[in-house]
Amino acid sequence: MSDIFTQLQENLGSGVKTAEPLAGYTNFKIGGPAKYFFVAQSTKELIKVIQVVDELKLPFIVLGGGTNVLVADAGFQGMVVIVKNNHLLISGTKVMAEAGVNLGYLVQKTIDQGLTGFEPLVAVPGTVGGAVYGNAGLPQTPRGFIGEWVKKVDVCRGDKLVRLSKEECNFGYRDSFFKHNNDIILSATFVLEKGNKEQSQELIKKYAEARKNQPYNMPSPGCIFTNFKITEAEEVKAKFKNEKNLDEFIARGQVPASWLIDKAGLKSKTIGGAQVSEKHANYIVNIGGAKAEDVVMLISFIKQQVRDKFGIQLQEEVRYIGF
């Protein structure tokens, strides 16, 4: 038994594990073992484990719902912390949610309280922490991203607790301040608007219907690539002239990655156990026994094909762990 493991158990208790397989903790159902592993059931435990691994200079990763991640076949040579803090408090239009709160639960609870704003997040898998980290939401919907509703975010930064304003979070399309530093999200406070429950439920149906072509019944991390940002409209018009959806894309300022992948003829493309979804081309699904290596090879192939056919370089949204 290593000295590190002994110190972890002395500080965190018997809940610390070694060689814990990670596939079961990710939506992709892919990934080798974590050298060290711990489930934080509360914000207090989450802060404690972060401080302990920081003192031990131990590499660590925090996971919520295990979406938008690909874990290497060799696993992760450090500490993996699963976040399970799930306290939710709604007061008027103010909503405080800890990082481990399930997004679907958050959406329904706010609607039950007569609030509106989170409807575009329906059917988005994962937790509040991951959603704030990646600014989850719908780009084609006004105020469709979770970051639009943030008032403040509480984080753990090494041995310090820090409160950040919405402006300090620097939210962008599928981006935030948190993707570029080591802050760990503990909770977020949002300010929503007064709504109508019946209207909100109609919106829920609308957004759920729009997502029906996404392969939620298959193991997948979610969208693999971000949409391509249009900076030169004329260049895009020349590249894709006579395409019926082009005006919509230009108005939105983005060409959907799924459209590009589908147009490249890559739906159903398979490498090993990894396949480009037949339903939605920006999803790679695990059709059985997929390895991380299969996914990496398929991602590389997709990028190469789209680049060769359209001169567009796709960027991954998925987060690599242990590579």
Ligand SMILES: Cc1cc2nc3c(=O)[nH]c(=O)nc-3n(C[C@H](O)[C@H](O)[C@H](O)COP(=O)(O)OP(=O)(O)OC[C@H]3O[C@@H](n4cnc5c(N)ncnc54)[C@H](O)[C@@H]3O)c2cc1C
Contents of the next structure:
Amino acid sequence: MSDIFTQLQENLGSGVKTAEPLAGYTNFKIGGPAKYFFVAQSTKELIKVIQVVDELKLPFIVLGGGTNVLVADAGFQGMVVIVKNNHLLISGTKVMAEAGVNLGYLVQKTIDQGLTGFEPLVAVPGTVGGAVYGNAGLPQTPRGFIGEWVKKVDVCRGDKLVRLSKEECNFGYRDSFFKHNNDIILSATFVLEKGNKEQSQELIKKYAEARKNQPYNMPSPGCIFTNFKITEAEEVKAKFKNEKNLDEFIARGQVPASWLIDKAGLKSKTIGGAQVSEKHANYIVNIGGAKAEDVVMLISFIKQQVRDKFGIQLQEEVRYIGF
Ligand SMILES: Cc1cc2nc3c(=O)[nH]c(=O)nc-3n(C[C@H](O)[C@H](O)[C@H](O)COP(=O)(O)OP(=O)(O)OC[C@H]3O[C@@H](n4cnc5c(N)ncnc54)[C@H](O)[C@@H]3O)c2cc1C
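Requested next: the structure of the form predicted in complex with the ligand (the form predicted alone having been shown above).
The complete assembly is shown below, putting the previous chain first.
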């Protein structure tokens, strides 16, 4: 047994594991082992593990639901911490949720309390921490992203606890301050609006319906690429002048990545066990035994094809772990 492992166990208890396969902790069902592994079941445990790995100078990464990640076949050569704390406090329109709270649970609890705002998040899997990190949500929906509702976020920055205002979180489309530094999100506080339960349930049905074209029953990390942001409308008009969706894209300010991939003729394109979904071209699904390497090759092929056909460079939304 390594010295490091012994020290981790001395500090964190017998819950620390070694060589833990990560595939089962991801929605893609792909990925090799974590050299060290720990499930933090409270904010206190999360802060403790961050302190310990910092002292031991171990590389580490936190995961929530593992619904937006691709883990390398070789796994992660450091500590992987799964955040699974589940504390939620609702007072009036104010909602405080620890990072490990399941997002679907949060949405339902706020609706039960007669609050409105989180309905567009109903079918987004994962945790509050992962959602704040990536500003999860539903495009083309009024205030459809989680960051819209944030009041403050508490983080662990090295050995310090820091509170960030909404402005400091710098939320953008699938983006936030957290994607550009190493802060670990401990909890977030939101301010919602007073709503009507029946209306919220109707909205939930509507948003769930809108996702029927997505391959929810297959292992995947959700959308692989972000939509292409239109900065030069004239350029896009010239590229896609005969397309019936052009006006819609210009109005949205985005060309959907799924549309570009579909248009490039890549639906059902398969490498090993990884396949571009037949239902929704911005999903790569694991059709059985997919390796991270298959996915990386397929992503690279899609990017090259879309670049060659449309001169557009797609950017990954999925986060790479251990590469
Ligand atoms: C079927 C399906 C549908 C989806 N639909 C949507 C959708 O409509 N809209 C949308 O936005 N997303 C969608 N996603 C993507 C995904 O669900 C979201 O990005 C989700 O918010 C990720 O949360 P998670 O807890 O699973 O994060 P993980 O996948 O565990 O982690 C994602 C990233 O967040 C970081 N992270 C996680 N927790 C913390 C923390 N506490 N502190 C700091 N960093 C942290 C991780 O290090 C990693 O880099 C979908 C995914 C699937 C599989």
